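Below, in structure tokens: the form predicted alone, a single chain.
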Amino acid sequence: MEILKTPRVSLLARPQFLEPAHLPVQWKGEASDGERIAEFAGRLCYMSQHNPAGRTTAEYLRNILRQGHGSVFEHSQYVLLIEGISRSCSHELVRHRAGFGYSQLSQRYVDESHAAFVMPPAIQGDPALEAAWLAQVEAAQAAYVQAVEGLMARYAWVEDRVHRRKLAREAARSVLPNATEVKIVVSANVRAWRTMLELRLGEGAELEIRRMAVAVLRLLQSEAPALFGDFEIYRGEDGNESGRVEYHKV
């Protein structure tokens, strides 16, 4: 049995630029794709490609975050792997619907016989709680193992195996608990992952996804720090990293 105890991201997707030749840009400084897209988005809005100010693209970025003018970072999508949160976790980060999609592993046709679990990180470090928290997920995973194996010789009379496996897997995920790992595949653009970490890093957030949201900013500031360089983490009063944005929900 696999227990993790930190969240795994990976990036899939970043923004892909393609400047029209008939509506050049005059850009200062260097820029990701992503935060080229915005740029040249906000510029058509007023026609300013002759870019009069002489900003860089950070700079042009920092002003249209202090003005709230966000629409310009829907056009701007990042795809993130998410792995090593819990059921529970996920649960929580579905609930963003606005600019997201998901696509998450299924119980229902995955064998969770040798799944991967999470400890909480209120758990961790506390070596009575862990081994009494260890002690529950194996024996739920005990359990769920126990039911496919009767839930299998229940549907015999089922002649497609396939099928056959999911009738017993979809009742015996019922006994899993909401530590079981998921992985999951997160598309959002730029204001709506903006949105889900101003609301996901403050220390009132729950410690799992908080923590979750503390590795999806870490690399999305280090794929586009213009778009997401005003969030600030640090350690909270609870001794847990927790983060914190100059500009709210632009």
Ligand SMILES: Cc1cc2nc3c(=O)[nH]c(=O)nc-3n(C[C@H](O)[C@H](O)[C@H](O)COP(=O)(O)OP(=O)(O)OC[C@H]3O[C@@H](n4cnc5c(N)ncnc54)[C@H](O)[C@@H]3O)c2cc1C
Contents of the next structure:
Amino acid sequence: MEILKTPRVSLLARPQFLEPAHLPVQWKGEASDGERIAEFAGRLCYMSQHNPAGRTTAEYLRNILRQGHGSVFEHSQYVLLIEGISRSCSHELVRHRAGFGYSQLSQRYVDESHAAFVMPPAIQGDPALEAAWLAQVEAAQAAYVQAVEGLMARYAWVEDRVHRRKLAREAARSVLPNATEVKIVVSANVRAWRTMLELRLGEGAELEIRRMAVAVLRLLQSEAPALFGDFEIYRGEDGNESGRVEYHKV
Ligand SMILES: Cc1cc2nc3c(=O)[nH]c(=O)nc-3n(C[C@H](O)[C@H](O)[C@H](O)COP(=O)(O)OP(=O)(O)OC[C@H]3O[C@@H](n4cnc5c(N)ncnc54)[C@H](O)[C@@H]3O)c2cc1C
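Taking the form predicted alone as the starting point, write out the structure of the form predicted together with the named molecule.
In what comes next, the whole complex appears, and the chain from above leads the way.
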């Protein structure tokens, strides 16, 4: 049985900026396409493509963040593959609706007999808690396998094998624990990512989604520092990584 202790976050897609030849911007400094799209959108509002203040993209976007004109951040979208998180973590994640899209592994179609399980950060490092948790998870997985077998027998009259398996798995999954690993594709625009990160990096957030948010933030900061650079990762009072933002919910 595979036990996961950290999330895995992969970038699936980043924005591509195609500058219109008839409205060129006097760019200053290096920037990613996602950052340039936001600057382009902001400058269009005032037709300031000539860059009168001579700002770099980073300076320009920081000013937008300071002023709270967050709508220009809705044009840049980043798509992530998040693995190694539990079903309870993904349940919290999908509560973020505005600007988000999700595609999550289906427990109705996918056989979970060999699923991986995510150990909660709060349990990690305590041998007694870890052993008890492992035993509980193993028992739940065995119960799932047994339930699938029983349900496959019960639905033996269903001729379509795919449908029969679905009927069995969709009922058997009820005994799987919240710790079962999910894989989920998450797409969101920068404004939406920022709002989710602000809420889930906080010390009041549940530890696993907080850990996931830290991993997401690190990836997005390396992709687009001017769009996520005002977030700071620090050690919370409980010793775990946490994060705070300079410009609140733009
Ligand atoms: C620490 C913490 C504890 C939590 N505990 C619980 C809990 O115990 N129980 C529980 O059910 N949830 C809980 N949640 C989830 C929380 O209630 C939200 O569902 C989640 O944080 C998503 O926030 P949101 O709705 O602002 O996000 P989004 O849906 O992404 O919305 C972003 C923003 O868009 C606007 N918006 C979105 N939809 C609408 C709408 N329909 N009408 C008007 N404006 C809208 C709002 O300004 C909103 O803030 C918790 C969240 C956190 C961070």
